[in-house]
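There is one chain below, alone, in structure tokens, taken in the form predicted alone.
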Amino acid sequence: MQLFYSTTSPFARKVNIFLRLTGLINTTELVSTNFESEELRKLNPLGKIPALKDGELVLPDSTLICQYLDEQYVALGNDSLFHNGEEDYYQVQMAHTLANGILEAAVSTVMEKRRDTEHSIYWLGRWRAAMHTAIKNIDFEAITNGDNPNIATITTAAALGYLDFRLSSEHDWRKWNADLAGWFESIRFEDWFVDTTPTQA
């Protein structure tokens, strides 16, 4: 397998993460690209990171990937990240789509924040909304820890390690959400989490 990804981008993160807490890094190849690369727009034309491809199979979106590398984990004897098939199932995804869309308001934050021209002081809101409530309803049973990780572990910590990457000085969600601060706390010196820290800005 090969995953094309960029160490800046949280998606790509989030699925790097899931390869070594699997141990399936040991069979993937991690080619570095950028949003410019034609090698990534043959894979995904819509260019967007990460992508991965096994064979002829090309999955561009971080949870479509996740979700084939948890088939291959489950195949091997394991169990599933995602819970399928427990009776916590759907408060992980619900915990994971949470995460997720932090993670998506943080990007577009970051992206708008980029424009040359004027920025959108309403999307900028919306997104800061977004990201507020949804960190003030983190669902510490569904996220669990660093000992007994799943889906919404990795995108939580993705998504948290983003804000801190890029938001740092306008969003200290620390203040938001004490007791996840204490949890982001206990697992941002496991290996996991520190071998996907991003290398560049």
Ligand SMILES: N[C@@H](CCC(=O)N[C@@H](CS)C(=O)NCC(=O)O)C(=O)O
Contents of the next structure:
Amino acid sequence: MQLFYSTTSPFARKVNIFLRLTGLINTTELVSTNFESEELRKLNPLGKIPALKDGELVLPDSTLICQYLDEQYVALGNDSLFHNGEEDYYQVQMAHTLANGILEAAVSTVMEKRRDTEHSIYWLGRWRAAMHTAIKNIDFEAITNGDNPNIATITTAAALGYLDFRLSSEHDWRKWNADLAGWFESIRFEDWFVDTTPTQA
Ligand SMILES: N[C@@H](CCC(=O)N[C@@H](CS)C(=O)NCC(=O)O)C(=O)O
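Can you return the structure of this protein in the form predicted in complex with this ligand rather than the form predicted alone?
Entire complex below, previous chain first.
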């Protein structure tokens, strides 16, 4: 398999963490790309990072890619990272969806601020509100999951890591949820977190 990624994309980081936690990284080549690459647009018509290539199969979108990887992980005899037992599937997916929403709002904020023309105060405010309320209300139990990372754990780690990387001066998310801040401190030194930390500005 090949994962087309960039070290600064939090969506790619989500897949990269998933690969490391499942050991599927051992059969995956990481191919560095950027969202202006022609090669990437051929793989993903949306031109977005990440994309996964496995033989003839090409998949865009971090969640779809993680679902595909999860199927392989389960086929090898492991427990799914999309739930901790069928009965909490929607609890985990709800937390996963909020974490994805934080990622989308954070990436949109960064892109908006890079625009040369005047920034939209309206949209920056909406995205900030989304990040604030999602971080305040995200299901702590579903994320921490007794120290067994699942897809909600992974996506929240990628989202909070991205806030620290790109928006730390203006989004002090630790003040919005002290429990989450404490949990984040506890995972910051895990290999899967350290080895996927963005390395360039
Ligand atoms: N829903 C997609 C979002 C991917 C995404 O927005 N990636 C960003 C990089 S962090 C990108 O490639 N943006 C370029 C663009 O939107 O044209 C996923 O989960 O993979």
